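Take a look at this single chain in C-alpha cells; it is the form predicted on its own.
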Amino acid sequence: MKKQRLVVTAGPTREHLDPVRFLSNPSTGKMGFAIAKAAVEAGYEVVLVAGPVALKTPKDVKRVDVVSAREMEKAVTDAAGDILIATAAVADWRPAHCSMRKLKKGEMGGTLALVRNPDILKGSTIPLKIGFAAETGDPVAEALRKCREKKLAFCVANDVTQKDAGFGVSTNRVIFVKPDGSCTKLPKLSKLSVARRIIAEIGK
C-alpha cells in the first residue's frame, strides 16, 4: 500500500521589515520536529516545514526550508499530502512594506503599518488536520474554537506559561481537544513522548 503523506509545519515564521528587521517569536521548533520523527516511526511519508530553526533533520523525513508565513503556506499546498500537523507559531501579521535595504533610525516612524497574513491551516484542502492552541489564557476555550472554525479532527492545547511546557523547552503538558468538547489531558511528557501520542491519536 502507498503511504500517507503526513505534513508537519514548525518553528516560527519571520516577517521581514527590511534586511535586518522582522517581527517573530521564539518558537524553537522541537515539536515539530518531535512530530515528524515520530510519523516516520510510525511509517508515514513525512514532509517537515520548517522556519528558521536550529535543529537537526530527522531521519527519513524529507525538510522544506521556509522563512515567511506566505512561503510556508505554499510550502504546504505543494506537498499536497493527506493528514497537516500545524504545530508552527506563524506570524499572524506581515509588515505592510519590506524595504531592500536597510532603513535609517530617521526614516522609520513611531507607527508599523501590517497586513493580515494567511491562516495555513484554515485554508488547506489537505482532508485531516491537527492544530495547536499554544496560549496564555483558557487553551481549551481557543482550542475548541480552532477546531470548529478550522474543521480539525483536533487540537492539541497547551498552557505556554508553565515552565515546562512553553517555547525552548523538552518537555509538554497537553490537551487534545475535539470537535465535540471532548479532552483528553495528558501528563508531563517529552516531546517525542507527546508526538507519538498524537501519531498514535491520527490512527484512531
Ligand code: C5P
Contents of the next structure:
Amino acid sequence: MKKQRLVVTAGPTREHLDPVRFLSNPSTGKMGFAIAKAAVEAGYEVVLVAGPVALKTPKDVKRVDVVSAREMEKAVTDAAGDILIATAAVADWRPAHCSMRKLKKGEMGGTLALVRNPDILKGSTIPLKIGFAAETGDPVAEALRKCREKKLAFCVANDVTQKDAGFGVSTNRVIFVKPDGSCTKLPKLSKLSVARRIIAEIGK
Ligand code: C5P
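I've shown you the form predicted on its own. Could you give me the structure of the form predicted together with cytidine-5'-monophosphate?
Whole complex next, starting from this chain.
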C-alpha cells in the first residue's frame, strides 16, 4: 500500500530587512522535529519543512530548509501532502521592503513599514490539517477559534507562559481541541511523547 505523505512545518521564519537584519522569534523547532520522527515510526512518508534551526534531521525524513514565510508556503504547496501538521512559528509580518545590501544606520529611519505574511496553514488545501495554538491567554478558546477558522481536524493548545512548556524546552503541556469543542488534556510529557500522541490521534 502507498504510504500517506505527512508534511510538518517547524521552527521560526526569518523576515529580512537587509542581508544581515531580520524579524524572527525564539522557536527552536523541537516540537516539529519530534513530530517528524514519530510520524516516520508510524509508517508515514515525511516531509519536514524547516525554518532556520540547529537540529539534526530525524532518520528517513525528507527535509526542506527555508528562511521566510513565503518560502515555507511554497515548500508546503510543493510537498503536496495528505496531512499537514503546522508547528512552525511563522512570522505574521515581514518588512515591506528588503534591501539587497546592508542598510546604513542613517538610512533606516525610526519606523519600519510591515506587510502581512500568508497564513500557510489556513491557505493550504491539504485535506487533513492540524495546527498549534501557543498562547499567553486562554489557550483552549484560541485553539477552538483556530480550528474553525483554519478548518483543522484538531488544534494542539499550549500555554507558553509556563516554564516547562512551549519554546525551547524539551517538555510540553498540551490540550487537543476539536472543532466541536471537545478537549483532551495531556499531562506534562516530553515533546517526543506529545508527538506520538498527536500521530496516534490522527490514526483514529
Ligand atoms: O493564528 P496563529 O498564528 O496563532 O496560528 C497558529 C497556527 O497556524 C500554527 O499551527 C502555525 O504553524 C500556523 N501558522 C501558519 N502560517 C502563519 C501563521 C500561523 O501556518 N502565517
